[in-house]
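Read the single chain below, which is given as structure tokens and is the form predicted on its own.
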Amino acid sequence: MDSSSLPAHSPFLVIGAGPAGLTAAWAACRRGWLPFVLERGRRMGGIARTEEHRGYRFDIGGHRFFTKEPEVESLWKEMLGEQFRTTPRMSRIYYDNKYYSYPLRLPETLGNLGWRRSFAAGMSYVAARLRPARPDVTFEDWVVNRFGQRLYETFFRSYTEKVWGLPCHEIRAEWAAQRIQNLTLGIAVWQALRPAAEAASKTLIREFQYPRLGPGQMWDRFRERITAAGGRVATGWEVVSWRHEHGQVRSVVAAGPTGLREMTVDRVVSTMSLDELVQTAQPAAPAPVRMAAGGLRHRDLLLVGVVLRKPALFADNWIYVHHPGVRVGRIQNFGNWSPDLVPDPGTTSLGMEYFCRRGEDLWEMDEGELGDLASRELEALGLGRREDVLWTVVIRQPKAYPVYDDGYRERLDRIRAWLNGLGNLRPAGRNALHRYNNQDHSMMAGIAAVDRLAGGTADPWEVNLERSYHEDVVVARQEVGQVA
């Protein structure tokens, strides 16, 4: 059976082949079910693939293969094993026309502030911590009050903003007690004193494992055992409706390259968006719920491809770029990942990464607009020369941050509450569960999924909360090949 038709009926049913439904996918053939996979786009690996274009080749947002989870570890030396490199991580802030090293370098800081500012930067963080603003609020509250006012305003604000397209005020604390929970003065300023030392951070790592031709060769060698398990992944269908009575899924419809087709599942995991999901559902989700869904909110990612003539432009893997007086946000270097993503090595290959919403002007430009742009703020950096680009390309990736805006767990809890009642279907996977999971807790969430369809009591909701998962998860080592 080729990817153009679908079986009548699956038992095993996963909605979307990026990081969490793969995952899923695997763990089910490591139960015996044989998962049928969905994949509305041409390649795998959702927001963690790798684009190729004239040999090549772009990672969408930036994957570090760096975890605490050892059943992620383990799976990722399975599938890749040799084809990984250790890639040394070198990043860099630019702000107020300087680069600051991250994590920080203690003299190159205290260099680039300032005596003036760098005084009153400390005087601003004991302040904090003498009088803390509780609880923890916002994202403003949360960094305010483990770094102070005057380092908030120099490396969190400003790049925050530019992601987000909110005021740090209005972003939620979840998000950074997410994102950076172990992260705090003390342990940067640890870090920048004894570079050597283990981070306690992942924000603070510095090097991780690659893979040699990007992330998506990850996600290619998951089909491959997939498909040797005897399961399917089919690209270029889109589940456009699903029906449910009786607290079960029973079928759903997806259009794709010989139109609409529909399929009876047993069990359903899915990795689509939840405002997707609940419009999708039939008969409908109750108004509530609907409308909870219509008020998610996200976040776009463009990805502007830049070759130059130049080799070796500079060091980093990507700069965060906290200018005001540009657009972009952060800048890329994919040779720096792995020199195989960049087939000419007299080249350098960047991504310069702007964040949107579609329907703004950003979003609405056409790709000769957008690589004009990108050129003309590569060189307004001082990164490289317009005269030296050689082509442009773009990527776009609708959907790739989940924002964490005033309301969002209500209306989260509201549909979490009413998915909970189907007792045959799994959410797993960042837009799936509304939360900002890197790849390897995304992996994690497809595995408990599984786990909780057959029976267990491990719960992708709870992946990547204070704790990283709970107990229960641990039964599900043994569905990827794991000794407990």
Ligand SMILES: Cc1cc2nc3c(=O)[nH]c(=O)nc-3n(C[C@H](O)[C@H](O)[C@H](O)COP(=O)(O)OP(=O)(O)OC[C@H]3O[C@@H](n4cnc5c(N)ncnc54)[C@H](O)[C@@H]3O)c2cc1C
Second form
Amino acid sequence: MDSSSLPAHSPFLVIGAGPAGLTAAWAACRRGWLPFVLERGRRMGGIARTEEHRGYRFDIGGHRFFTKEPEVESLWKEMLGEQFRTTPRMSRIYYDNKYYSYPLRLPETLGNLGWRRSFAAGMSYVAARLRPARPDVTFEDWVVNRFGQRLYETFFRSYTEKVWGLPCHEIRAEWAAQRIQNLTLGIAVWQALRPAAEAASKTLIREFQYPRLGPGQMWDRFRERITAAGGRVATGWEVVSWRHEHGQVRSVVAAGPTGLREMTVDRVVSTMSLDELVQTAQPAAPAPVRMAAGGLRHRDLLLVGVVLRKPALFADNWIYVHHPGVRVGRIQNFGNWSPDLVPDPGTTSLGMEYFCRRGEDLWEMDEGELGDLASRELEALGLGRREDVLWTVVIRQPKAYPVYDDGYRERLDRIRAWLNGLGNLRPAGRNALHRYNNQDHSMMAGIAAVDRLAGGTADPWEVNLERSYHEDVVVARQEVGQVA
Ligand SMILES: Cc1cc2nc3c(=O)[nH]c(=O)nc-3n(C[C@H](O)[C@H](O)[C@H](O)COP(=O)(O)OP(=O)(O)OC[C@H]3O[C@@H](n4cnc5c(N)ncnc54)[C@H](O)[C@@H]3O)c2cc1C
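Complement to the form predicted on its own: the form predicted in complex with the ligand:
Expanding to the full complex; the earlier chain stays at the top.
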């Protein structure tokens, strides 16, 4: 429904049609409630949507479907059935003009590094393990304590700073412990140094699941099921304010195709970003809460889609680009995720990921400049030739990553305490909780929010708090107790 009008009242309102919001809406349907979902964009799936240009499908990054949560796993299968496929995984890391296989092959890595650097890294690793230098307060501390100064300098620093745009000593250790997708070479080295860890590791997963037409296919299916069950999803409607009174949300104001509309509500799940939720409250939240919300920071993402007239340019699903000489951070090869994302098998469709911040020079570049930059960098990396580029497209994703900087936890605690005073509102999801969640934990938070609103004891703030896993962080899993 692309509604030109909204009902005056919704007994169960969901803000946002990403994984958290759609799962919350589906969980509401299963309880016999009729959810109403307001989504400001046109597509389902939020950051996990699939964009389409000239018949080519672009994933925003590359969304592996991987979970330890049986409820999520069975939901995914129930929704997509045969369309949900197993995809072989291959990824490499580009660093210092060399490609490193991942998972790491020790002889190749040592060969690439050279014996001097390998030896020095080994010694500094041993020194760090014998005598950790400091408590795990920042990302830098966390890594140096586990990998040694040399490995940190060689494999962690430049890439992490490229991703986050922050010096590593300003990033909190929690981020390293909770989810470090991009430190693969360092972790691979760690695993090579400590092969016993391999067995317990999920890092070496050789395959993952993926919808035939990209992640958006999953979320379109959720919408169909919600609608068939009597719920509604209205796109093009942005929640711009909400009113509360006596500890209850009374109504939500949305801006859409027919202007501003106000809906009274009984219960609300919000998956909009936490800072925006606080800033749009009427009456305004107390000043310290607003200040805390204003201090939450995010990292934005530019995906430059590049279609080249050559088939199968390389075999990886994605390549991490640690090399500081180019600005691209990661390159997705969509045909290797699913051939059905690429309509012409004589072409290759890539997604060049640039991590940046709105207002920064990269973000401000126009489509032509970004297309040029991506084509140049592709050639510089030896992955494709500029003359083979047929066309490029730019997809902008604001607030792709919540930033864990100094003070963010205190800010979150303050906001959470205030929101807990509103009995019929529950935030759920990645930016809604300012947490580095994958789809599965966003979904679990959506389910927990519904349970809580139905009088249960689940709490979306507690989902994924244990920071107990990520497939790329064996160390986090084993040493979580040490994390500050
Ligand atoms: C580059 C990248 C790669 C990733 N790779 C993976 C991966 O491999 N596997 C994985 O599981 N996860 C991955 N993720 C994480 C995944 O994208 C998120 O966990 C997931 O999309 C979060 O879902 P969500 O519903 O919490 O939030 P979002 O996806 O942010 O959805 C929120 C929705 O709310 C809408 N909204 C916001 N404000 C308003 C408003 N005021 N009014 C109305 N609507 C509003 C937005 O438009 C959006 O549709 C990746 C993320 C990134 C950035």
